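Only one chain is shown below, in structure tokens, and it's the form predicted alone.
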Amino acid sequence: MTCNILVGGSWGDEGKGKCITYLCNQDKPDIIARAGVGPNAGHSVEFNGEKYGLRMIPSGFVHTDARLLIGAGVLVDPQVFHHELDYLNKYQVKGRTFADFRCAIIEEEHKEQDKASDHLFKKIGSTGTGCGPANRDRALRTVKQAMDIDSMEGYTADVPLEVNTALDEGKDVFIEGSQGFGLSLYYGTYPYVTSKDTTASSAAADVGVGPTRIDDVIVVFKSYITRVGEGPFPSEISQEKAEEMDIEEYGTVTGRRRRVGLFDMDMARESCMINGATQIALTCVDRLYDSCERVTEYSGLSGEIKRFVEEIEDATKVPVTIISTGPDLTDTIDLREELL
């Protein structure tokens, strides 16, 4: 039986998609739940050739033998999850994909209200998903939840007794984390985060699972950092040089240009620390060396690769490994067997 957790280790886009789903391809977990604020998240998949966007299913999807479940603290707008099941047809979600009966429920108006906000969604930058809206009114105790919701009827299910039966049982259970540490409420750079922590202890209660049966927690860095808002971001460079870099991008959800700056050490050590890191997965290491481009042994990077996962390991006390050097699931270097 293990219970892993993977959150992302900055402001989101991280490279978590292609993560979750080599790790729920290669283990195969019984359970994969996704944790964090709602469809505002978007995970990049890329399997068989084939690219995916996700905001409410599990990017484990590809493991056809999983129950894909939604946690309790994750918001659900019913038109992305409804149109998700569709999305994702051939690889038959629909009967193994649920949302706890107790998840907020975004409505239309929770989307004109952010939308309508100067604060959120022009100073804070928001990406007008409803999910602030949403997440104040679950405060103030007067939204609706799944259960309330016709269009829900048939798809939901309580998410910490299916977890933690399945933990009982030997089972293997997977939490996907989405957002990443720098927009936590609590520990972000406030108040340019989003609508609720987003570490890995949130994602644990946002699934119904307590601390003490987490084995793994696995903090997702890319290579270089971007984000997509406004917020401080000490180590930004310029477009001009992310474009020299050729490392420029654009959100998943948002298709907005993505700002972007270099590896931020001590941003990384915080993250470690208050996410309780265990391991590491370093993604796009092949955006900043070439050279690296779909190898998949350790042996087979340069010098200057292997130093930098040193440096990574010096100052965050963590070990790394996960390195991807492609977006195919094949193109990935997996060292955890190294820490049995």
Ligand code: IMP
Contents of the next structure:
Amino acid sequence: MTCNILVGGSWGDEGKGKCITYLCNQDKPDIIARAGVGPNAGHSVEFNGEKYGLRMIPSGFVHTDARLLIGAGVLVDPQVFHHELDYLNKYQVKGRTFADFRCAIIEEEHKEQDKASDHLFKKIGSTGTGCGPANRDRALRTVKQAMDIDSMEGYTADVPLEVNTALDEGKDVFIEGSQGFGLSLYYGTYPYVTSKDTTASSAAADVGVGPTRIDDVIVVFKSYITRVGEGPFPSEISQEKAEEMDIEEYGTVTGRRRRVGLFDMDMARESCMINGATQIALTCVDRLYDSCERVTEYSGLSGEIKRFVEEIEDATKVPVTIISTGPDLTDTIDLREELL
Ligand code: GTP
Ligand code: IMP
Ligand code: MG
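Form predicted alone done, so how does the form predicted together with the ligand look?
Time for the whole complex; same chain goes first.
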């Protein structure tokens, strides 16, 4: 029986989608439960030569025996939810994907208000997906829940009951967070943050699991940092420098160019502390160091990369257990055995 949580360590887009897919395909948990804010997320999953961009359905969908649940803390946009059920039809997601009946619903007006708001869309640089206004209405206790609307009929479940019963029966549960530490409403770069806390404790609460039941907290960092939207970014570099280093990026949800910066040890340390990290997954090392593209063994990494990994472990006091060397789930160095 294990219950693990994976969250982002920076400002989102750390490559959580890739890490979740790898871990779920490898460990085959019985339940994969989505936590986090809502459809403002854009996880990328590359598998068998195909690429998927996901906003609502858990990124662990490639493991076709798992139940895919969306926790009560997550905002559901029914249009996005049904679109992704069709989009992932090949993975038999219908019949095994359910949202908690208490999930708050994003309606058209939330999306319109988000995009029309000078404060949210222009100043903060929100994704325009309606998450801020929907969480506002949730706090005001006027928002609709999944059980109130026809289009979610037949697609709801009691997520905490399912998750806790599974754990009682000795099954494995994987909880996937979205966004990242720097976007937390509590601990991020306020007011340039998202509309709720994004740390591991909130991810557990999102799906209704108490802190005593969590085994591992895996925090994902990219080898460099990206940020979309406005707000402080101490290690930011110029777009010219990012192009020179060949690490420019564009967003999955909004297509916006991501701001780019160098790895930030201070942020990593704080992020590991507040998340209670027990493991670190480090992604996109191949984009910083060409020599390690698609390498799957630690011994295949150059001394320079090994030193980078050691520096992160020294600063955070947390072991780096997953090193991602390419977007496909097979491009992974898995060091978890060494912890045992
Ligand atoms: P949010 O939930 O929106 O925060 O997203 P995310 O953390 O799932 O990350 P996202 O998929 O938005 O961005 C990461 C990008 O890096 C995607 O294009 C991935 O395919 C890619 N990626 C992930 N890991 C690796 C890696 O190790 N190497 C390379 N080259 N690309 C990677
Ligand atoms: P909102 O969550 O749409 O209100 O956006 C608030 C801030 O969080 C903006 O800077 C967004 O760019 C950022 N943001 C929200 N979700 C994600 C994500 O999944 N990845 C990266 N940035 C995000
Ligand atoms: Mg993303």
